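Only one chain is shown below, in C-alpha cells, and it's the form predicted on its own.
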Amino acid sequence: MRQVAISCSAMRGGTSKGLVFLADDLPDDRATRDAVLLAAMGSPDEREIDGMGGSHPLTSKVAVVSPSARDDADVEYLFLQVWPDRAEVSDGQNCGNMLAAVGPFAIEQGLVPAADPLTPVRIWMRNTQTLATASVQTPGGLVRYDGSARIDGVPGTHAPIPIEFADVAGSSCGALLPTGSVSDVIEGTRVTCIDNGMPVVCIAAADLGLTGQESPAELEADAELTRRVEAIRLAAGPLMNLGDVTDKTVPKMSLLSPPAHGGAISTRTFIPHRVHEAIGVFGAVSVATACMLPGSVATTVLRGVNAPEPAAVLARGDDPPEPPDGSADIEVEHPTGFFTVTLAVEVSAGTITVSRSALLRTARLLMRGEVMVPSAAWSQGASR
C-alpha cells in the first residue's frame, strides 16, 4: 500500500491536542481532504489505533492555518473535529483551546514575522468568522513554550499565551441570547441558552437531581441522565437557530453548581455526549457570561441561591481587586480545576452587551514532520 506524506505538526493548545496543517498541504476538495484527515487519525475507530489520534474527541482535533488577505488578521484558523468513534470531521464549532496553538505554529512557520519579545499574532477564526489576537512570546525572535504559566488541566508550567476575542457574542446563533430571553423552560427544565463564541445550554444540576460534582465517568454510564440532557440539547437546537443539531456538535450542555473550591461557579459540560474533563475555552467564555447576567439559570446556582449581584462575581476569594479597565475575572469550576475568564459585561435598558472577553491558555508543539496517509484516502474521498 503507497502511502503519502504529508506535512503538519503534532501541538497541544490549552487542554486539548491535535494536528497542525497549512491548508496548501491539503486536499481543496472538502470530501477528500475529510477522508485524508481520517485516514490520518485512524477513524473510524475508537482507539484511533491505526492513526495519530488520541482516542478521545479532546485529542483528536485539527487546525488548518493559512496567511490571510484580511486587514485585520495576519492568519486564517480553521477548526476541524475528527471523531474517533464514527467517519465524521465537523466544522460546526470553534475550539479555544486549539487556537491556542495557532499562534506559536503560524510564527514558525513564517507566517507571521517574529518581534522581540513579544509577537501579537491577528486570527481570523473562520468557524465563527470572528477575530482573536494572541500574544506569543518571542524573545530573540524564537518562540518561547516555557514558562511559569499554569492552567488546569495541564501537568507543569508553560509560557503564558494571553487571547483577546473580538465581538464573539452571537458568533454562531445569530445573538448573545438567541431565543430572546435569559431564562427559557425546554422539556420542563429551566434553562440558559447563550452564545459568547460557542452556543451553550446553562443547566443547575440540582434541576436533574445532581450535586454538580459528579465524575464524568458517573455522568456518562448514567443512561436516564445522558437521555434528558440530550432531549433537552435536541429541543434547544432550534430556538437557538441551529436548527436540527442531532448530528451537531452544538449546542455544549453545561451542568451548573455552586462552587466546591472557591471559584465563581462549578460545571460538568456535555461536548455534546462525552462529558468534557475540563470546559472548552469558549464554552467557559460563555458560562462566564451567563454569570454576570440578571435572571439566568448561572446567578441562581453560583455561590449558592443567594447570589451577588453580576458586578460582584470575581475570582477566588470573596474581594480580588477589580482590573483597571472594570472587567471582572471569573473562575469557572470544572473537573479537573479552574478556567479563568475576563469579561466585561454592561446591562443597560435591557440591552446586554459584552465589550471584552479574554482569557489566558498556553501551548506547546509536540512534534513536526509528516504524518504518512494511505494513497486510498483520496479515491476514497472522491467516492464520498
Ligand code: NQM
The other form holds:
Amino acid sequence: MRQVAISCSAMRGGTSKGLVFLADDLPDDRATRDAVLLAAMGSPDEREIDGMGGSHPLTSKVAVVSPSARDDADVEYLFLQVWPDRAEVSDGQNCGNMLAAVGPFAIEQGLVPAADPLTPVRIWMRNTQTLATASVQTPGGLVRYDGSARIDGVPGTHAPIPIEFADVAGSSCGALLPTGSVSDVIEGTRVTCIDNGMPVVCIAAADLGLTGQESPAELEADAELTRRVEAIRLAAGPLMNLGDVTDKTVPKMSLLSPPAHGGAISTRTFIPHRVHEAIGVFGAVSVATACMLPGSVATTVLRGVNAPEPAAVLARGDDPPEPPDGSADIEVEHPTGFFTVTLAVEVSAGTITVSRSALLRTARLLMRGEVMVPSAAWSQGASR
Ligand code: NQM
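Switch from the form predicted on its own to the form predicted in complex with this ligand and give that structure.
Expanding to the full complex; the earlier chain stays at the top.
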C-alpha cells in the first residue's frame, strides 16, 4: 500500500494532545482533508490503533495553522476535533488547550519571528472568529519549553504560556446568555446556558442527585445520568442558537457543586459524552463567568460559600455606586485540580460585559516529522 508523508508536529497543548499542521501541507478540499485526518489519527476506531490519535476526545485533536492577512493577527488557528469512534471531523468548537501549542508551533515553523526573551503571538481563532494573544518564552530566539509553571492535569512543570482573550463572549452562540436569560428550566432541571468562548450548560450537581465530587469514570458509568444530561443538552442546543446538536460536540455540560478544595466552584464536565479529566479552557472561562452572574446556577450553588468577590459586588444591585472593574481570579475546581481564570467585567445598567479574560497554559513539542497516510484516503475523500 502506498503511503503519503505529510509534515506535522505532535504537540501537547495544555491538557490536550494532537497533531499540528501548516494549512498548506493539508489538502484544500474539505472532504479530502477530513479523510486524510481521519486516516492520520486512526479514526473511526475506539482505540485509534492504526493512527496517531489517543483514543479519547482530549487526545484526538488537530490544529491547523496558517499565516494571517489580518492587521490584528500574526497567524490563524483552526481547531478540528477528530472523533475517535466515528468517522467525523468537526470544526464546531474551539479548543483553548490546543491553542497553547499554536504560538510555539508558529515560531518553530518560522511564521512568527522570535524576539528575545518573549514573543507575543497574536492568534486569530477561526472557529469562533475571535482573537487570542499567547506570550511564548523565546530566550535567544529559541522556543523554550522547560520552566517552572505547573498546570493541573499535566505532570511536572514547564515554561508558562499566558494567554489573553479580548472578547470571546457569545462567539459561538451570538450572546453571552444565548437564551436571553440567566437561568432557564430545561427538561425539568434548572440550568444556566452561557457562552464566554465555549457554549456551556451549567447544572447544579445536587439537582441530578449527585455530590459533584464523583469521578469521571463513575459519572460515565451512570446510564440514567448520562441519558438525562444528554436529554438536557439536546433540548438546550436550539435554545442556545446551536441548532440540532445531536452530532455536535457542543454545548458542554458542566455539573457544579460547592468547592471542596478551597477554590471558587467545583466542576465535572461532559464534553459532551465523555467526562473531562480536568476542564476545557473556554469551558472554564464560561463557568467562571457564570460565577459572576447574579441569579445563575453557579451563584446559587455558591450561595453561602466563598463566592468570588465580583459575584458579591454585582449582587449588590444593578447600579453600584462605583463601577467595579470586577477583575478577579476565579479558581475552578475540576477532577484533577484547579483551573485559574482571570476575568474583568464591566457592569452598566444591569448588563454585564466581560472585557478581558486571561489564563495560564503550558505546551510542549513532542515530535516533529511526517505522518504517513495511506493513499486510499484521497479516494475516500472524493467519495465523502
Ligand atoms: O474548552 C475539551 C480541552 C477541551 C476544549 C472540550 C478546550 C476548551 O480540554 O477551550 O480546551 O471541552 O472539548 O482541550
